[in-house]
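Okay, so here's just one chain, in structure tokens, the form predicted alone.
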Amino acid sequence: MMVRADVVIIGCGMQGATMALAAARSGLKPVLVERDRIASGATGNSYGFIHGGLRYLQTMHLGRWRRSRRAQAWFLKSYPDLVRPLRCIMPLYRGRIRSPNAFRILAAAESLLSGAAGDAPRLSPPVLLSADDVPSEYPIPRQDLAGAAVWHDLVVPDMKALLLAILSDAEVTGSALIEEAEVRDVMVVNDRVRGVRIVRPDRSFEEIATSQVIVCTGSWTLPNLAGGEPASTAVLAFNLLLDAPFPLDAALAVSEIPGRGRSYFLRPYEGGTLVGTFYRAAPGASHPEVEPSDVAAFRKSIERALPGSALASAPVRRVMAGLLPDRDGTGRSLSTEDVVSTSGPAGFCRMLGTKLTTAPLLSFETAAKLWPSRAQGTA
């Protein structure tokens, strides 16, 4: 007997779970596909940061910065026992961008409009401290050091049991949830979806008839699916999990230039550190290939920020990668923008969020506009 879902979900990160939730209260029955295993692409190798983008104060971006704390609030709400708070820590140096005057300012900033937009304090607020309270145990310069900002964000401990939280909520367990399948064609009947046809990895074949079809799988979209333009796979992105412990149970944030340039965050990790993010163009890349190459350069960018700790050699315990879009299909420059397209035959989608703190809002919002006369839930 052939299976039958109301909608099928390609791809099961962040993005394709809360997409079936969304589904799920607009009284919709998903079948969610996953060409791997749960948590096994760029949103189970994040850095799993839920933040609530303090970050986009810097420049003004008050848009991204409300929708970034409407998002935390979620998930702190909707799953409070798989995030927790988690202290950062980014030292500030004299005569450089990120110095206290700079820090006060974006603080004073994020106060001010947290009222004006009637929030309740939702995590501690960010504070100043000074050049003698930056804790000794962080292997950081210390010339020039002023002082350190400090904020909290939310992270994720374990990245699959939340996504596995998400989905039972869905409903989207048992036989609605197909790991290693791969879908291999949309079968269109007078320029409509009528199913999918997946293989698994035996390669024996099996379809699923369904009117609808979601595909969440980021940059690893396929191209040949029902036809249209193909999500951008031409930035690599990966975090190293370095066999070292981190002093404290808080994130740091250092740069090669102290004070300036890229972040790249530490933080503790199943025992050891967490170190991320490096990127690297890929243009038409289908899979996230790390090369010696990339994992010598990142270590010598974390050289260059912690000179002479004893993290930047320690040995890598693991490579975690993934594949996200850009913005002109160079590599060069990250993609800030979320995209929903229904282009191609009726009944079918394409996701592309961005980032996985908003993809709960993206989600809702795609339900309300697909199922007008459904949607019941909001994020």
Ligand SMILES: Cc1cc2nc3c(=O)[nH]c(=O)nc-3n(C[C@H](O)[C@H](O)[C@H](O)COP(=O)(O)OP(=O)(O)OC[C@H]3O[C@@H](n4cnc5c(N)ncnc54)[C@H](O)[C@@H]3O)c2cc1C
Contents of the next structure:
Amino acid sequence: MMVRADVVIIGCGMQGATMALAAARSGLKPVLVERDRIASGATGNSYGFIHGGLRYLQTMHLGRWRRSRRAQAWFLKSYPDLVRPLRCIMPLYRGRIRSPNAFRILAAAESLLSGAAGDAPRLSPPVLLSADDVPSEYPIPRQDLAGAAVWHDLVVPDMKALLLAILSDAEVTGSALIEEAEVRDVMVVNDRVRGVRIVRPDRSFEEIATSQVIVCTGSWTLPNLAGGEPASTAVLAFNLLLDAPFPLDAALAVSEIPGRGRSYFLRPYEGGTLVGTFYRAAPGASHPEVEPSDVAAFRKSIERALPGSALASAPVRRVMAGLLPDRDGTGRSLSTEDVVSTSGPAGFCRMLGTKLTTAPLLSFETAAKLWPSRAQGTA
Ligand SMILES: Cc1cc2nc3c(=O)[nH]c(=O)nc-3n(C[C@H](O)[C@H](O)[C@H](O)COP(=O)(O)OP(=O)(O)OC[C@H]3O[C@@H](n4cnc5c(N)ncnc54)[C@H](O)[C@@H]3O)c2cc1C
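Can you switch from the form predicted alone and show the form predicted in complex with the named molecule instead?
So here's everything in the complex, that chain up top.
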């Protein structure tokens, strides 16, 4: 018997799971198809931060600051037991971009904007530590150290558990969740979506009848799927799980040149230390393939950022990688724009969210556009 669905959502990362929730809140019964296992894509391999938005104030991206704050509030309110606040510490240096004065300005802007936005701060506000108050166990360079910025972000301790909770709220359980089934085709008749064709690991094909398909496959392209344009998959991003415990219940930001350049975070994870995130251009890539030379380059950066620390030479337990969309296809500039496209046959939609953090907002906004008379907002 052919399965029928109000809407088929393809891909079960944060985008697909929250899109299923948004569809369910709009009164639809979604079926979700995942070619692997849930959380096997960028979502499960991400660093797991639900950002509060402070980072966007450095570049005055006020819109993204606001969206991140709203998204963080959504996760806290909706899944308080599956996300947790984590203290983040960034050392500050005299005469560098990341200095105490620069941080004071950011913290003041954050407080002003939070007041104006009417958001009661849900996590502790950022504070500045003096150099004397930066604990000696922090494995950071001490020369020219002028203090440390301390703030809180949310982290997801168990991504799979969070996705399962979202799917359960969307009633995407039992036969509505189809794992290990790859969508190969969207079937179209008279320029309208009529269903999808899936293939199982034993190579058997099945069809699901539906008039609506939402592609949430992240940066994985679905070539020629209903004429949808492929995503540009030009940036490889990965984290390393090091086989050595991290001495703090906090995330520590470090960079190759103290106080400047790209930051890497270290935090405790599964008894080891999660270090991330390292990026490189990967134009045209369709899978996140991390070469030994990529790992070596990242390890070199970590060594420079943590001179003399045993962590820098700890064995790698796991490489956690994903692909991210870039802005211009060159792999040099990460995209920060969430994309929703309904070009293609009637009933076809493709979403490409660029952050785990803001995926739920994008899902609820998409539901409001697709089903304006039914959409229930983000609550
Ligand atoms: C290393 C790394 C660190 C990151 N850190 C952070 C962070 O700390 N905070 C943050 O906000 N963002 C972070 N991001 C970005 C964030 O992870 C992604 O933007 C987000 O997870 C994308 O979610 P998604 O559901 O769109 O994609 P994915 O999680 O990749 O899900 C897509 C799913 O679609 C499935 N799929 C693909 N093709 C098919 C098909 N044909 N049929 C069926 N299923 C299919 C895949 O198997 C996959 O499970 C990070 C990304 C990476 C790679």
